[in-house]
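The chain below stands alone and is given in structure tokens; this is the form predicted alone.
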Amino acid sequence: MSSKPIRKAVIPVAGLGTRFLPVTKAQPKEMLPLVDKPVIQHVVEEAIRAGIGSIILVTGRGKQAIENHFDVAYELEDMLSRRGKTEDLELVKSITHLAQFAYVRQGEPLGLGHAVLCAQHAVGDEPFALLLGDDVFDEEDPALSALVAAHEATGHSVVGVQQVPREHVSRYGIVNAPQPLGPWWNVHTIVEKPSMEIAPSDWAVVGRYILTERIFEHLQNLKPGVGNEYQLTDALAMLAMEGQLTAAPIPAKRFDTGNKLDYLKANVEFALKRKDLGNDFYEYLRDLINARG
């Protein structure tokens, strides 16, 4: 089935990050580092690896640090140039040239569906990727690109899914199980944070989507739900009823960086993969574990 190419990605970053207080009192949670690179940059680079060149960030109050991170830093670049720090200078410049960046303001915290709707005029009438910043995937395996392949084959909107422990289904949007398991399957049921007893499966939506422009029509007609928020899952359920929603498993390992323990695990694993840090860090961890018995 022919489909339009995915040229744009929407990344909502307007959340307050209350799970990481007090560090997020004056700093966006998306700027928390995985070793020496902020979480948001990992998400942006994932979109770029999937062939996307235009990034739309849905921001809110207090998020200027994100815009500054991807902007030109004249004073810093001048200082690095004058001091002959060529490698650092090229690193700083490369961040600015990762992609084309646009910023849209979400004035009120009215939910993920509302955040996506805020980006409509920047997206236009074409399919787009949606990446949630809390979920970061191992860079060695495909994540978003697996959804792009499913969209190109079906022309549908696509949700990225992974199996989770049955006792964790109440934390996620859950879709029906595949029959049988394949590279992707049609979604006819999607439920937001169901109890373990009524969940249709243990396949959870994990923060990666390819959405057609049809999603905006459903979002515009939504009524606010729990917490007076507009739920993206409600609009996705309408796509499922129309036979226009596909689930694609993501093979890459996922880290929920909005969770403190997972955030710490991500830092350890990303550090161990670094050529400049991995061996020394491994030896430190080994000695620390041995010392603790």
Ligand code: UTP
Contents of the next structure:
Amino acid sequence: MSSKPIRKAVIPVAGLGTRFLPVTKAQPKEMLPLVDKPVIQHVVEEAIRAGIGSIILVTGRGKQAIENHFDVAYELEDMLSRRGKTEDLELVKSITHLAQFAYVRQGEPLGLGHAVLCAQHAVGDEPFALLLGDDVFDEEDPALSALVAAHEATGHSVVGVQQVPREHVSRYGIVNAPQPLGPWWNVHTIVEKPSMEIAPSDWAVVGRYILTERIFEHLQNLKPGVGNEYQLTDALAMLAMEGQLTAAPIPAKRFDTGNKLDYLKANVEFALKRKDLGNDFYEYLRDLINARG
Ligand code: UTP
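Could you present the same protein in the form predicted together with uridine 5'-triphosphate (UTP), rather than the form predicted alone shown above?
After this comes the whole thing, all chains and molecules, with the earlier chain placed first.
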């Protein structure tokens, strides 16, 4: 199946982050660090690893720190240069050159479906990747690139899925289970935040998508859904009805960094993998656990 290449990624970061108050009162949750790199940079780097060079961030009020992070920091660069801190200077400058960045604003956080629609004019008439700005995957395994492969094979829109504990299905969009399990499968049912009793399976959509331009037609016709928000899932359900939606499992560990416990786990695991910190941190954790008996 021949399909257009995926050149652009949309990353919505306009949500209020209420699960992470009080820190999100005056700063974006997407700027919280995993060790020393903000969550949003991990997400951008995942898109780049999948071959994408153009990043469209959907921002909102109070999210300027994200734009500043990917922009030139003139005073800082000048100071580092004058002090001869070449390594730090290169690190700071490299962030600006990671990709081409564009920003669109979502005036009000009316839901993920609405946020994606805000990016329509920047995306244009081509398929694109959608990455949620607070979902992070282990960098050693393929996440978005697994979906790109499924899109290239089917030409359809693709949702990245993982199995979740049955008692957590009401936090996610849930798709029908595969029959039998393959590298990907056709979605005929997708439901936003179903109760355990009516969920079609325990396969949850987890923050990574490849969407064809057809999604915008369905987004334009959306009515408010669960939580009175414009739900991307409702537009995906229209694609599913047309036989145009594929589910692809993501073979990588995921952290929802908008959730406090998952954020702490992500920091521990990313720190343990660091060459400069991992051993010392491991010893600290081991001693701490031993001291607690
Ligand atoms: P979440 O539901 O995880 O983000 O949306 P939230 O609304 O900020 O979180 P809580 O529940 O209040 O803690 C997933 C992603 O979609 C973006 C968010 O910024 C997040 O990255 N989003 C969500 C938008 O850009 N606009 C919206 O209207 C809603």
